[in-house]
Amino acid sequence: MAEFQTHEHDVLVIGAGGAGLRAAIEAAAGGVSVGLVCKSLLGKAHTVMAEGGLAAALANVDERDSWKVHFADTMRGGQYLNNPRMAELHAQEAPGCVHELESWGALFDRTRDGRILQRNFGGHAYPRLAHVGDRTGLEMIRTLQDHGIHQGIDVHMECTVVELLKDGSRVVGALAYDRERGRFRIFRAKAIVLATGGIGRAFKITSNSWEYTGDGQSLAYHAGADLMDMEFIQFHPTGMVWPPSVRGILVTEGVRGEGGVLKNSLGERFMFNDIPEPYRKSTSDTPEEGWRYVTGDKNARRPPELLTRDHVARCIRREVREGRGSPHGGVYLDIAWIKERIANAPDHIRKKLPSMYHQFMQLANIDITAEPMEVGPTTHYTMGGVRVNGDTQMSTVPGLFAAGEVAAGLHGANRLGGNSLSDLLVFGKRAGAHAAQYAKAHGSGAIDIHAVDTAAQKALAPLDRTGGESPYQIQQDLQEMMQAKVGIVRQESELQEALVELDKLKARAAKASAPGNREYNPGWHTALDLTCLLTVSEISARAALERKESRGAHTRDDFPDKVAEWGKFNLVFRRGTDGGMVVERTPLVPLRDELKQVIEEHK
């Protein structure tokens, strides 16, 4: 062990998003030692891509709102496949996350009265999103930056973690390399927090930054920690199809929020053609109906674009293979018929929506303010993750925790907008308490340098070889793939290709050379990286082939329809003892008597 370098912390959070960052200021707030490793730059979390606000029910543009209110609203947009536990302490505890947020220094839009502004967004019964412009993941970032750099955390960045360290069943470390030199290290710790985000990039067109390949479900998985909802995989339904080196690029839900609408190459807003139950279709289909509603008339119906983020997503993907999408295979996001109601339009959107209207003009060269966007369904976020306590975080495996994206439970089949950002905070906040809890009644554990050896071994294999494949094609084969046959529809026959072609995926993976030193070689860290994408790709194939049912961000060609039996229960992974996939299917965490009423309240 000598030869690796050592670090030694009560509690180790891997990943600085907003989600690692409120575990780091946590568990440093109950007197531990933390460190905190991070795969990118301090600040480069892909937490700064949320743009449209976090949810929490503040109240502050419409009285009704309340944490029950947004509770229902969260189990009705998971399908009620939602951990019920996870999804009460969210809607309680987010108000009070924002309102800490803000005395930190968060800097949020105001109502003329000074209270936090709320915007409406897809799924929310009430305007309930607090913000910054459009740029509120990134003041997310700052303001907990600059929060947890004065309580003593260690930050280690450009570090990737391969593999986690157990005594036994329990973690007490993790075995990591510097990205820069090539150089490994070894993390000793008494409690790890998973803040590693989602598999976005297991897709060819996404929204999500490089950074996120599955590192977090991966390690947890070869750990021994149950993963949960794997199938259910979102694809927001704006994101930039126009040019192609920025296809995939989020265009945020408040473009919606704020009056844009959706229209086809006819010129139709087709979103009023398919409105599902429990909602109602509007008397009228001009954009008036919309922009009624969200500049704050309670009587007004809900525009058909802010339905969630599945139902826009497939209503979307009809228009363009029924050929009535827009010429580069998308359809058109308009913001600026708003001219037509408020004077001072282009001004008023600039404020309102500062990033999306740089981001057009630079990138596209179009002002959003003047004509219309091309938007296209773009994978986003991940539902399922590690299974977790919903109270304290920790996962099946003792020690380990997890939060934000890489956990499962909150968002159950399908994530309501802007519930990222508060569940970030909310269980941000628990996993680094429970944590430090955790780190203080158990000693440190001792590390099995047999077990470091051979992990180190595996990961500098790709350097040894000669002769191999380029890890980049296969990477690239892996997107073109997924994207597919495991994408926004599926069905059988497709679902079983797809296991086919990852069986020899794998197997061009494990002959996948990245030739030259360790120092500076992105080649080597690409094939690392596919360890990682392989599993959780298999994982959430084999899970949407054993959904046999369509039900929130899974969609079945083959068994269209909801299915109540199905709806009994989550499906969960964990790696065999025999090293295979074993699935299982789990029942429902119950669902207290006077939760049950709350929905009922709130249907």
Contents of the next structure:
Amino acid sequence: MAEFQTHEHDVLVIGAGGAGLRAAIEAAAGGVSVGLVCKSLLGKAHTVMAEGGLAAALANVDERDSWKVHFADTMRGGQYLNNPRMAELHAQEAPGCVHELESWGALFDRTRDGRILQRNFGGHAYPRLAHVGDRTGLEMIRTLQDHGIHQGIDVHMECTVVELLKDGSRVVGALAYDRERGRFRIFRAKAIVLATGGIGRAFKITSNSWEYTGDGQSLAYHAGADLMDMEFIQFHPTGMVWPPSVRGILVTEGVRGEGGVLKNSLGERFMFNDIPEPYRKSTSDTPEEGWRYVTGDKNARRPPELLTRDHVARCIRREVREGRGSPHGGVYLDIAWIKERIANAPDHIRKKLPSMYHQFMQLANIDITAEPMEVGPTTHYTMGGVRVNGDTQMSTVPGLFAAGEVAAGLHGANRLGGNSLSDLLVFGKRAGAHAAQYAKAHGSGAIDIHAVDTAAQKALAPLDRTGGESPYQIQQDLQEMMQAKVGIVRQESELQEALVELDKLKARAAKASAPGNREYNPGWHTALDLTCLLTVSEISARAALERKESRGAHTRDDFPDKVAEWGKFNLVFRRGTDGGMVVERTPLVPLRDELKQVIEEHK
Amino acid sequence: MGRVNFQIWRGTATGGFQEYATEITEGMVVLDAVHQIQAESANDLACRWNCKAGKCGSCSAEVNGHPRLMCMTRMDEVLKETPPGRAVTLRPMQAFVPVRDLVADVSWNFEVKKRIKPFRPRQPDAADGTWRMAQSDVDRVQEFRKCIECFLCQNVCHVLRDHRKHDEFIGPRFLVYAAALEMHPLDVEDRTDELRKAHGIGYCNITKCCTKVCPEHITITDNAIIPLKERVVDRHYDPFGSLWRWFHSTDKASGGPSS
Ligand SMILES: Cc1cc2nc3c(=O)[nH]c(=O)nc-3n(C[C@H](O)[C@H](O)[C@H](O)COP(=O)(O)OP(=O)(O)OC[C@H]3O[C@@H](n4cnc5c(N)ncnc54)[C@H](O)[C@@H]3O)c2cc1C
Ligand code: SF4
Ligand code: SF4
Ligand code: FES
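Next up, the form predicted together with its partner chain in place of the form predicted on its own?
What follows is the whole complex; the chain from before opens it.
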């Protein structure tokens, strides 16, 4: 048997993005010992890339805002598949979490009277996103990191968890390897918080980094937890499309929030042509009114560019398909035009969107203050994930918690921009607190050393094999297949094909080999990540096949309409006792009467 | 642009350069080339990256000897500076111990940060526990808070790179960090004593090499280090001044709006 270095913590947090850091801080405040592991260095998780802002009904810019409006917006955006308890807690607790961040040193942009400034974003009725230019995520992760390092948390950087360890039904630890040396480590813990983010690397065109291989979802699934809403993957309408090497990199919705407009090759603002019924009342019908809205006129209605992401992405896809796209298969996003309306527009744009300016200048030779950008949809966010209790964030496996993008429930069928950063704070905090409580109430469990040994052997297999295929090639083929068959618009035959392809890819992955040794070997890491990607890709494809309607981010060509009956269920996947995938239609978490009324009032 | 030759550092401190070639097309950045080589001919080639958009500061390395973010360095520009017939060279940051290939051991930086006194805010301004701050006060500090912790400035600072004063000098990144805290409109902590003693601010002789490489264009020397040096000097060689400050110790935080 191999030697394992063992670490012992009351609470182990897996993932050091906003959710993981917030959970670790809260758990430490609960008086238990806390370990934090992450695949990259501290401060480099996805959260650092978030641009536009963090949604919280502070009502600093528009006093009509309140948690009720935020709640109603979140539910409408999620097409009512959300866990209403989570949407409620999120809307109520986000403002406090933002202030807490400020008390730890975060510096948001200010209103004239010195309070936190808020900006417009798609699907939010009022300006609601606290922000720092277009680098809000950096501000948030750095604040949490700089606060967190003084809370007595043990941080294990560049360390990847490959298996959760159980004692009976309960989770009691995790097996990981450190990337630098490739040595295995056992983490014993009384409670574990998953905060590992999404699955965006399953697709070819994506705004997500190498880390987003669905590890948390896959670990939870194999540990027996329920995964929910896995058919709902958000394609952000505006990613870069040219040059090819930057395809998929995000262009923040903040561009549209600041007045950017979408145009096709005919110069037409095509978003005016298709405004969905639920939003008709609240959407402007003239460019004039749209401009007044983004410049703060409270009587104006929002421009159609700020409709929800699923809808904008589909409209862009339609323009491109019908031949009205830009030269490189996107459409135009124009912020430069605001020079017709305001003096010193270029300065204003550089001030409000500095990293977008820099990104286009550096990577595409485009000056966004002078010319339009070319944009198209990119895989962005995973609404589905580990099914959790709305109050405690505990999964269906005792002792296993989940928070942030890896968890399901808050966003339902579609997430509103800005609702993720607030999600991380609200539910990271809750998960940390409840994990600490759980750890205090339960002793340590026993580690099954045979399970550890088997998992370690399995992890080493790609290194031991020779002559197999390169894991990079398999990952690339998987991404192309998922993009083509489980992408923005889906249909039965393609989804069936996807499942057949997935079987073949799994067989190839089982024979892949990674040359080299255990020390900082990205080929080996890719081979291990691939097993997680394949698990979550299969669940997403199966879920997409199962849901025979179009709703939110899930669009079926063969079932183009929303079906009321389907609005009553979430799709839940779990591993059956025989190891096969079990799918279940689980009735929605019931909506309390007073919340029903809140939704009615803000329709 | 065609096939381009690269000399890439492989292995640890005792490693060496190895030659690779890959096809470069329009718009590619150095990180794309590295990924392509990884997929084609060196599956185990180690490098760090996350965002591919200059936001996370993971992909720092030395390209043709220049410290840069690989994801924001365009191949067409690199080729312009590479003499004809020569390969593009890639190696890890040299001020740190190499881990493997393009990955350097930057853990020292994370330890240094822990030694700097954390943020400590003044009492809230409003009854609801919140603060008021003017945008102009926030702006000044936001420049420093743009830092993506790429550690390129640490890599070029001669105090660390050549003189290896890692035990006595925190380096430009953490002087920026200290400046962000010291000039934070709400902060009431005092770090001047440590800056002089434990953090070794005196080692900096304002060569400005750090400012030149900062991908976030933070004016590290003029805006962060020099004002900090002034504070330290004031505090330590001006007994009357420090007495005055002692009586007005909350003044430092006078960041609220003028109204
Ligand atoms: C470009 C971009 C812009 C965005 N802009 C916004 C915005 O403006 N507003 C908004 O609300 N949202 C935005 N989002 C979404 C938001 O940033 C993410 O959803 C959010 O940051 C996810 O945070 P998290 O804490 O759940 O996970 P992450 O921040 O991704 O952290 C995941 C952590 O888990 C670790 N991890 C993963 N697997 C393992 C493993 N096997 N073992 C150990 N550790 C592991 C990773 O290393 C990492 O530390 C944006 C996303 C992107 C990509
Ligand atoms: S200016 Fe100071 S900190 Fe910057 S590189 Fe020169 S000596 Fe180092
Ligand atoms: S100050 Fe600039 S160069 Fe130094 S770590 Fe920060 S971003 Fe990098
Ligand atoms: S990969 Fe993030 S800065 Fe280069």
